[in-house]
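Below you'll find only one chain, the form predicted alone, shown as structure tokens.
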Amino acid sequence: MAMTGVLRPGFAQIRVLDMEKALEHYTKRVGLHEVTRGGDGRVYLKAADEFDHHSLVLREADRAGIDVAGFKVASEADLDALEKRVSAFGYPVEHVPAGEQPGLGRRIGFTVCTGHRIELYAHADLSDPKPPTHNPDVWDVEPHGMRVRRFDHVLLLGPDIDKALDFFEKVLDFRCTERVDTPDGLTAVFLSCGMKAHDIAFVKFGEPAKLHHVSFELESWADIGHAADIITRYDISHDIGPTRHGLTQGRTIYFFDPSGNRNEVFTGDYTYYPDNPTRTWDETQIGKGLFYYERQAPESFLNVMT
């Protein structure tokens, strides 16, 4: 795990149809808890396994999306430097107080050339529920919904992807841990900042600034067939899964919150070390890539973004 830049994924900022209903999702089915809600509306949430204010930010509008994705860096000192550095790739950067987000401290934000904002911050106030950490047992509040331990990582989808992965890499630091390429050239991209597998993916496409999935990480492949049977039970809307990706390896269900949002609960997924070469896939193996018992993936996981 790095200890100084970016350590890793912070937060989503998500747009929802109607707050309730996303409510009623994220906490009840997927299993978030409430943390608090803002004077603008904005709902704040956060799994019981995570220390930090929140990790996911509801804000009603009229079409659902992505707003934004937060990276935590590991000092202040860290994101001066990277305020520099974002600068001098291009990229006008933007100040946001401490406050702006209850429970966080001051960021930076920027937009890359995919259309996405990302935001940069050091500090983040501690919420609950929290995990303890003195003689701690495994949790504290009982885990409820589908389990979810943590906000883990988005899958954005826009155009110019070459560019974003040479940014992440020169400027931010991720590594990239595969890659597809294809006659048309990269087409999509898995970049870490630590020893995940990723913590933020791209895919090329025509539009800018489209979310693909909200992910979070789940304890074993039996919480997979637990999330799988939650989702039967209440009607939540399936994309694919339970299975297995080839990228990444690690094992999945995608569905979608009540406003369109597809969200994804992912575990298994292999150590990544920085000295660990790049994975490469082509068009030939690449529904194999996707879902590997599959090996081919249904028309809404490749159309459906929000």
Contents of the next structure:
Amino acid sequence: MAMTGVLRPGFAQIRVLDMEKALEHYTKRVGLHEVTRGGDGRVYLKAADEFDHHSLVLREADRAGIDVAGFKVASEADLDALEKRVSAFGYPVEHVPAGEQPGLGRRIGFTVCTGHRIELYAHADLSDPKPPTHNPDVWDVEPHGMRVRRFDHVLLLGPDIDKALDFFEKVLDFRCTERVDTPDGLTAVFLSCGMKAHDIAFVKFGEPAKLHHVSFELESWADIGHAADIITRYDISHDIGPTRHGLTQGRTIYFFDPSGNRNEVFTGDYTYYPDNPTRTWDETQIGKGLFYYERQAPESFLNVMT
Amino acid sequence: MPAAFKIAVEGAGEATCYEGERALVAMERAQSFGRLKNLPYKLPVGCRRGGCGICRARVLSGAYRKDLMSQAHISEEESEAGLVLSCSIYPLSDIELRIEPPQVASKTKTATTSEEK
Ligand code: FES
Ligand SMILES: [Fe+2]
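Hand over the structure of the form predicted together with its partner chain; the form predicted alone is what we had up.
Let us now look at the entire complex, which starts with that chain.
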């Protein structure tokens, strides 16, 4: 399959209340590696199974939440073409110079109707650790903590998700893999730019720019159990799981970082091909869609966010 | 055993909170053992780390130590007035506390009602 345009989620920049606590959580417990620290205090992290420079950016602030969801595109030409399409859709586009985040090329940024800032960029330097490429071992550096392999996606909350769906489909060429329609209208959309069951998801909410969770991928269901052991051993605040979603079918566990941002580690969602039909859910089975075993969501999963 | 303090939750009952423990965590345990029996709804619990704001409360009396809390949910003035995120305070004496969730009217159906506001 030829992939052009938006390739994949590249990074999330999130706000944390206490940088040292956040670093301990994301490096020692979740299992990321610190790549570098910027002059402005931001810290850049990655998973060992990723090639690109970084995939999580931590910024110390007086409130938790998300600043930016960044996506990698295939080429500089694609970046230019996408800029024209974003502008034509009516979103003002800002230019962020190369190096504003260490290791990344120039970026374009815009705010979508749900209040979230999205950025696109075509270039990232490689950084260590990264997967070996010649006679490659399965890993170069032994996995630690929850052994996450990569940053996978964010789920965002905000108003006007119908328009967000339209924008991601028509302008960024994402496809809607799943959607939830209730008597209140479109309630959730799952969008893919490649072959994963989702690369970003939106849930309808009255307030803009909210973060539901940042998600990292694991190798196996056994790793979810290992993550659960870490969550209890280190008194990490637990939300729900180990369990499974009906939506995307991913096996999952949710917990919170030391600033209250929700994290997910998951494995085993389905493969999506671009000619696959959209899977749909209605209110009668939404409990199963959310959590396949519990068949309902705890209230905290629906009303807690940063 | 660490030292124990009492959290009197206004109108709801009493929780035992051990030294170094988050007030909200002590209240969760108390509710699970039926000790906040006059609380007519499930205690609002979220991130337990000062980020989401769902555990807002007002301390009416008593001493406590504070952790960082998101200023999106507790401003400095509110903090001076005794408003806290109960997950991010550690009682240092018996305390009295009133639960004051972010949207008082929407305790039970927050996900839907917050869309309507
Ligand atoms: S439970 Fe999230 S701020 Fe207290
Ligand atoms: Fe997720």
